[in-house]
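Only one chain comes next, encoded as structure tokens, the form predicted on its own.
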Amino acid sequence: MERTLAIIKPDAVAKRHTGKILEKIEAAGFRLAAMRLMSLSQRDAEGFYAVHRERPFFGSLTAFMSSGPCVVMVLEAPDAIRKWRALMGATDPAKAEAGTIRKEFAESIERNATHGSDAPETAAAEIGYFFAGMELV
């Protein structure tokens, strides 16, 4: 089994897509190991996305991620990282395949409904950013 961090971003929460996205997650065979509804401060978002600090989109990304509540989760499944990234779809919803979360629920490349870890090392760091070991079931 592998774990990955998943976030339902503020745009999808505001549009009340959380339940539909959770249904897709469960239908795809993921097990929820942890889940929390939270609002990130600007500082929290900057810390989480620190790897992108020098990128031109850093300011707009962190402002967006701190603009409203999001759902932060740890998903577990065999090959969870690859499987979750496939279910999310391409970062740009215009390029995402039909049936993916981003194709169905994202507005744009910046307001793209979900986040997912891209590698086992990233997943471990991202999970640790939001959840203490005892919070994982």
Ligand code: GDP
Given for the second form:
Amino acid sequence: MERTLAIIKPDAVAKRHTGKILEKIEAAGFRLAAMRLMSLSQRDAEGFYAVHRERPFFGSLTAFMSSGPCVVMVLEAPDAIRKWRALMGATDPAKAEAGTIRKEFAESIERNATHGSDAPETAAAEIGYFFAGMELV
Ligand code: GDP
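Form predicted together with guanosine-5'-diphosphate, following the form predicted on its own:
In what comes next, the whole complex appears, and the chain from above leads the way.
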């Protein structure tokens, strides 16, 4: 069994796509191990995306991520990291395959509806950024 951090980003929450995205997550066989609706401050978003600090879109990305509430979750399944990234689709919705969440719900390469950890080490760090051990059920 593996866990990954997933976020329904502010664009998708504002457009009231939360329920439809959760339905896809559960239909795909993930178990929710933690879930919280929260508003990130710009500083929270900068901490979360610290690896992207030197990228030209860092300011815009962190402003977007702190622009409204998001849903932060821990998903559990066999091969959860790879499986959740496959369900999300490519970062750029123009390149995402049909049937993926980003193809269906993303507005742009930045406002792309969801986040998913990309490796076991980042999943552990990202889960720990948002959730205390006692909050994982
Ligand atoms: P992910 O793992 O698919 O989320 O992609 P990355 O780790 O490469 O990028 C993190 C996030 O930064 C993405 O999900 C997008 O929200 C944003 N992003 C990535 N590439 C670009 C870009 O070229 N321009 C802008 N404005 N945002 C980007």
